[in-house]
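For reference, the chain that follows is the form predicted on its own, supplied as structure tokens.
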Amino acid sequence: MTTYFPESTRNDLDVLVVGYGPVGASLAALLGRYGVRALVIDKMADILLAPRAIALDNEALRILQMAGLTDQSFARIGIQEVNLHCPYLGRFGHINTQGTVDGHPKLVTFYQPDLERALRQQVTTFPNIQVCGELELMDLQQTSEAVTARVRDSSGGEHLIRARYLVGADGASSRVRSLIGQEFQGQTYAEDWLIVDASRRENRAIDHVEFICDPKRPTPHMPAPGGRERWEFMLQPGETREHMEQTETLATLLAPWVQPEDLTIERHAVYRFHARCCDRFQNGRVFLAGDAAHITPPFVGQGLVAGLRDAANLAWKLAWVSQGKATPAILDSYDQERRPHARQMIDLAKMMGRFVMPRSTGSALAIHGFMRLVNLIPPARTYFEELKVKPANRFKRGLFCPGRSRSRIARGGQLAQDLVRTDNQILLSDDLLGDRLTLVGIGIDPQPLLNASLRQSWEAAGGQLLHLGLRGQPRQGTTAFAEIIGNGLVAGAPKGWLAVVRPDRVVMHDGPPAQASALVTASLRMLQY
């Protein structure tokens, strides 16, 4: 990250991103792919190495795929199961995380510095994205046309940066959130935890995630890439940060798993877990993303995942407005779509916290015993084991046509991803969708269904056409074509079906071929093009 601040970047920007953690870097990579002129600033000069996020689900991996990362971009471990243990009743809960969803593992652990390096490397490939470290935001002012930010460099000098839009991805203590009057309100769900990462655990670390739900000391425990293993210990009343971070305390806490002579502590820190959400993710031309907008306890591994969802949802909308492909009104849909789901995930994490952190032996026996009884009922057991308790990332309001067609494609939800075959290779279908709006024909070529004038309007709005043929169906015409290999894309749609898909893979509209012109026209109207 450069600390050089070229004058040319200060007044010719579409977007200023404040914060260069994983959410800010993902946003920058997506803006880079969409061709947006953006500057990213951060008060730090380099990546933080303190223990932080460790888990990603299939949705997060799909967003990272959109940002340009591959399976080889950073190391990860596929987690096949999550177990919940009670010291009095044994295992009372099990979550099946085997297999894949939309072409990605259901759950992986990772090493956050590796992910951040991969994202930052991806950002460097875009000449339209500039990054400057050691710049701290001091103040911001909005007009009807732009946002002007006052920043301070490491030598104390102050500068003004003008951009059409500003995104605060500056973490839980967000300066941007404070400046736009969106400080977290009400009570939080604060708990202090000691996070310990041990290294040199090759062939000795566990191969799954376990939650030891002991009222005396709740302890999540999991492996991580690079021969690492993590434990999280809840602090009890009266325990201090200084005491918990002492070498002797660490050795005592880890004694059930690691002998002192085998112990190599890589990182440790005491964090306070919160459950908070802003009342609004937007104020005029300023937006909040990631922990700046919402803080999720880590018990369902959704903290960073929620921030990546923010980045995917917001980036393309900023791009389309900045490039004149849509009117600024579409930006209101960011808060409409993202805030309700972020709140749902916080509520889920709080519920999981009640399982993990029973306050007494009596509450542990009651809660964990109830869960063991529930698991005796097959439908209820499946509901929990297959993570159906997790709120679906499907919007109730936003930038899509409400209602349902006679297909099982969910408007306001993401189009499934599956393997497809082109003339030269087998790849995931998102890689064909690329960075544009797409009219997808499943088992039918959409091009002959639109007249030339409507196709021209669609292309001017950043749209493209894609024919996904059924297995064994030959190419017809000149439309971009791929053969569907799996069942994920066809399971929800009748033969010969159309879907209008946003760059974040959300379905704007869908319907039969006879409605092709109406689908495209309605989608253009939503963009107010």
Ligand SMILES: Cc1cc2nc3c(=O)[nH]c(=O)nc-3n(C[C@H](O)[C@H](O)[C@H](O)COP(=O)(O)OP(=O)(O)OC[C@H]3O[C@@H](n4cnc5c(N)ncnc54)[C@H](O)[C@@H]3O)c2cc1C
Given for the second form:
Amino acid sequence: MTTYFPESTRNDLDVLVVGYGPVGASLAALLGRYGVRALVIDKMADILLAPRAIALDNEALRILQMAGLTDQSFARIGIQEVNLHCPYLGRFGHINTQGTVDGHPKLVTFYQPDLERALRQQVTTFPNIQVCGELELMDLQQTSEAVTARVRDSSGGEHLIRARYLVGADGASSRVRSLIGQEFQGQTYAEDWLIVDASRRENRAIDHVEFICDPKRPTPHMPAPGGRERWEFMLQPGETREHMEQTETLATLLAPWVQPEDLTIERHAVYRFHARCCDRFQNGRVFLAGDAAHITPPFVGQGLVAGLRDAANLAWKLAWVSQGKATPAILDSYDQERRPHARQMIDLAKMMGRFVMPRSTGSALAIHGFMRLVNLIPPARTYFEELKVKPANRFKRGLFCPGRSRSRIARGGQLAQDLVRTDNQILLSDDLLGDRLTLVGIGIDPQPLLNASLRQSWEAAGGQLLHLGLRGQPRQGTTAFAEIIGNGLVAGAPKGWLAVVRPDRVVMHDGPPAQASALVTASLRMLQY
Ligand SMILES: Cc1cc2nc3c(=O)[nH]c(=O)nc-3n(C[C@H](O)[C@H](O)[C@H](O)COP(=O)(O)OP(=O)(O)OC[C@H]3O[C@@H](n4cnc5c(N)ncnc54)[C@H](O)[C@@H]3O)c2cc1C
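Having looked at the form predicted on its own, could you now put up the form predicted in complex with this ligand?
Below: every chain and molecule of the assembly, starting with the one above.
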């Protein structure tokens, strides 16, 4: 962490991010990209090494791509399948995670400290982002103009930091959340879990994710990069943290899979899981993101993923407002768009929890038996196997034009991503969309469809034009151009179609070329009112 220390009062900050965990770091990398002047503070000097997130989905990887990370930035293992086993009935559930969506594997495992290091490295590339460790937020006050945070350094000195907006990415025990009067609603599970991460498991770890759904000792189990393997053991009534963390206990727990000499225990920790969310992710100029806003049991690996979705949704809005390209009213759409989906993911994790940790032999037989029967019905099996059970990240309300066009492009959902070819390279389409609002012409150059004055207003609002040519279609005119190679990008769009895409890849509007001016005008209006 850099040793930069803020002056006791700063007046030129757009955003103060409290918390430099993976969500604060992703937000900082995105704010950096959009040119926002931000300061990130964390009460710790370095990243947390405790065993936490291990799985990420394609949506998370797409956001990390947006934040500037590449396939090489941190190691991952592509997971092909997830199996659920019942001790009495055998395998009762199977999830197919083969293949890619939007240019990324459906499921990978990773090592959280590596990801956090990569994000922090990325943040250092932006001169507009300052980072300061060992600085704890103590209090905050907001006015109609700004937020002032009182922070304490490691020697007990106190300082004031003033910023136009503050984001609490300060984790599950968020002080920002308390300071804005938000409490977590939801439930805390009665059971504790022991997480064990082992190393030296190269070529010996399993190659998929399995859940042993034994009511006596539910145990999720999976591989991770760097020759690592993880087991998660639910504690039985009467078992204590101290007992579970003893070397002999660990050896006994792992005995069905591996002998102590065949691994090194790298880290372990006991956690209690929660399924909680707060009522509002925003209070005036203060926002909550990541675990500060919602926490979920890790059964579907969506805690951090949800936090990354928060960062992607909020970062560009803060940038547009700070830079005068949009009205502050658009910030209300953050809570509107993100909270319902975060809640849906928590509900999914709770449902998975019922499969993973049945209360008794009877309930295991009933729940797992029911799932085996469901799997006999092909559409129901596909629903689970192909992850259609996972709630789509598509908003019902928010910063997009409601309604449907005759294309299959979903307003309020994300534009798909796939490969495109420019004059000199093949790349993923998001890398071409970059960090601006984009009027995308699919099979048509959008430039001649707008008059000069509207084009100017679009550019002033951070907009750009992009012509995505259908296969074999040549470049026309001077508009940025790429040829679509992958089939996924605009599947379902008629030839010659327009879509207005936000910097977080959410489709704001779409329609036929004849409506080009109306689409841009309506989008500008949404940013301004
Ligand atoms: C066992 C386990 C397994 C998990 N598995 C998965 C998984 O597979 N996939 C997944 O997506 N998620 C998973 N998660 C969830 C994931 O780990 C979290 O959602 C994620 O780490 C939260 O990141 P964050 O940045 O919001 O919070 P944190 O990582 O908690 O970061 C918060 C930061 O804020 C700082 N801070 C706190 N208070 C202050 C203050 N007052 N002033 C300044 N700084 C402060 C802290 O020091 C910390 O650095 C798992 C969690 C657990 C426990």
